[in-house]
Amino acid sequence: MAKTLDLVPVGEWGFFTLPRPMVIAGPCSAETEEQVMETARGLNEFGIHVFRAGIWKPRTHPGCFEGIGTEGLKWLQKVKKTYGMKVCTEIASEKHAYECIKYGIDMVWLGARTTANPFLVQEIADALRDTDIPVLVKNPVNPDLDLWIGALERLNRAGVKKLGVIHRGFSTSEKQAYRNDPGWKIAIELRTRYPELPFFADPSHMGGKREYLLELSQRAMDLGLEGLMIESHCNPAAALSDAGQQLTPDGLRNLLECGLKVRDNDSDSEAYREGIVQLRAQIDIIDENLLYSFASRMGVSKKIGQYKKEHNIAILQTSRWDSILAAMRERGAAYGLSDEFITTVFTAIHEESVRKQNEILEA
């Protein structure tokens, strides 16, 4: 069972207005005062109230543009004063946290690499103790749900109650279209455990290219997430970092106002409620049948385990398992089921079957 978090509802932060989505937008990096102000102007013109810009940029290799540094916080101050926007940036150390407090930054977020380091998270949590600054926590680089939750717990224990999360996908060595594997199932699990957490998606880092921003943003809305953090630059082609994934303010406006379909989390319609209740009742019956089938299968697995024990046969038969999985993938495709789904389900079944047989062997 998930530990509870002591949170201030996002509606009390004074940052966002409903309806969904709550939007945080701005350039990947603050590069010049002119670039920051021009981008903020364009975003402010169509109602974006929360402006983001990277001040310190964690880069894989030295020698790349690693952010303008503290000087850029003065530019964020100017955005705040000129346009009345809330301003936020990424922090990765105690020093960054103190600098943001000093310059009156309204909100901060922890990047994926920082979330993955409990020492850094604790350092930042201690630095933000007794402040009222909202903190958003991006998922760690790898799909480790406990590490993500641990970062939230450390901040909350330090008294940070204005907490939210940003899902930006996970690093992967597999070849795919997106920059990062969306890994929606991890996000869904976190959402299930902590439905009260304000939940943003970062389609910019998830997709890595402008062409994927709408489909990933739509997916986030379809899942009922509250917000989006999207990178926007007044001249993306000239950006010093992540040029390919940034939209102009006009491009972002078009995505939000013309492309994105925001779905309601619920409906007062009597017809909808009656229909959904009936469909869910069908699901409940099917799920009950699945449990019965799983139990029956494990009963047969136990008998197989006993048979192998009597004949001194090893439990694991790799060639048999490989042929089963290949056959199930083929049959699953005929039913419109994905390889990933079939592999996940039957791998879990196989592992439980091996465990049951092992119990017989050890008895």
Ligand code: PEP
The other form holds:
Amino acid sequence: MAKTLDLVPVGEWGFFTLPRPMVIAGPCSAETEEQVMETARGLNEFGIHVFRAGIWKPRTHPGCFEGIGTEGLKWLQKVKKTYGMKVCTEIASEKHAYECIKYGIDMVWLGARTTANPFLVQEIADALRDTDIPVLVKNPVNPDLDLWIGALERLNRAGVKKLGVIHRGFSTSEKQAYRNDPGWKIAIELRTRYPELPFFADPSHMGGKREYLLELSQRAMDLGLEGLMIESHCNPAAALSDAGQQLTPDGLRNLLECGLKVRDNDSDSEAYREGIVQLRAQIDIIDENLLYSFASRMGVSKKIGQYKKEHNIAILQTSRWDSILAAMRERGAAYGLSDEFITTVFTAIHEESVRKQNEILEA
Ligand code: PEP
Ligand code: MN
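I have the form predicted on its own already, so could you send the form predicted together with phosphoenolpyruvate?
Below, the chain from earlier opens the complete complex, with every other chain and molecule after it.
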């Protein structure tokens, strides 16, 4: 059972205006005062209220632009003063945390490489103790849900109650179109365990290219996530980091206002409610039947276990299992069920079945 987090609802942070999505936008990196101010102006013009800019940049290779450093915090202060926007940046150490507190940064986030390091997360959590700064935690680079949750717990234990998450996908050695594997399954699992945690997607780092931003943002909205963090630069082609994935403020406006379709999470309409209640009743009956079928199947598994025991036969016969799985995948495809789904479900059924047979053997 998941431990609960002690949270202040995002509606009380004073950062975002509904309806969805809550948007955080701004350049990958703060580069110059002009670039920061020009980008903020463009974003503010169409109602973006939360501005991001990387001040310290975790780059893969040394010698790349590693961020402007503390100097850039003054530019964020200027954005705040000039446009009344909230400003946020990534922190990766205790020193960064203290600098942000000193310069009145409104919100911070932990990058994927930091979330993967419990020592750093603890150091940052201790530095932020007794402050009221909201913290967003990106998923760790590797698809490890517990590591992600552990980071949230460390911050929460240090008294950080304005907490949220950003899903930016997972590093992968497999060749694929996106820069990072969206691995939505893990995000959905986290959402299910902590539905009250404000949830942002970062389609910029997930996709790595402008052309993927709309489809990934749409997916995030369709999953019911609350927000998007998207990189935007006044002149993306000249960006010192992540040039291929940044949008101009106009491009972002176009994506949000013309491309993205945001469906409601719920509706007050009587007709909708009646329809959904009926459909859900059908699902409940089918689920009950599924349970009954699982239980019946396990009953037969136990009998098989008993039978094998009497005849001194080993429980696991991989060739039999291989042929069941192959048959189910083929039959499943005919019903329009995906290979991944069938494999996951039948692997789980098979594992439980082997457990049941083992119980009989050991009895
Ligand atoms: C960023 O948001 O600029 C960044 C470096 O992100 P990530 O930690 O997802 O790589
Ligand atoms: Mn970036």
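Positions refer to the first chain, counted from 1. Each form is matched to the other, and the largest set of C-alpha atoms that superpose within 1.5 Å is called the rigid core. This one's a predicted model, so the numbers in the text were calculated from it and none came from an experiment.
- The Cα position of C258 differs by less than 2 Å between the two forms after fitting on the rigid core.
- In the core-superposed comparison between the two forms, the C-alpha atom of I285 has shifted by at least 2 angstroms.
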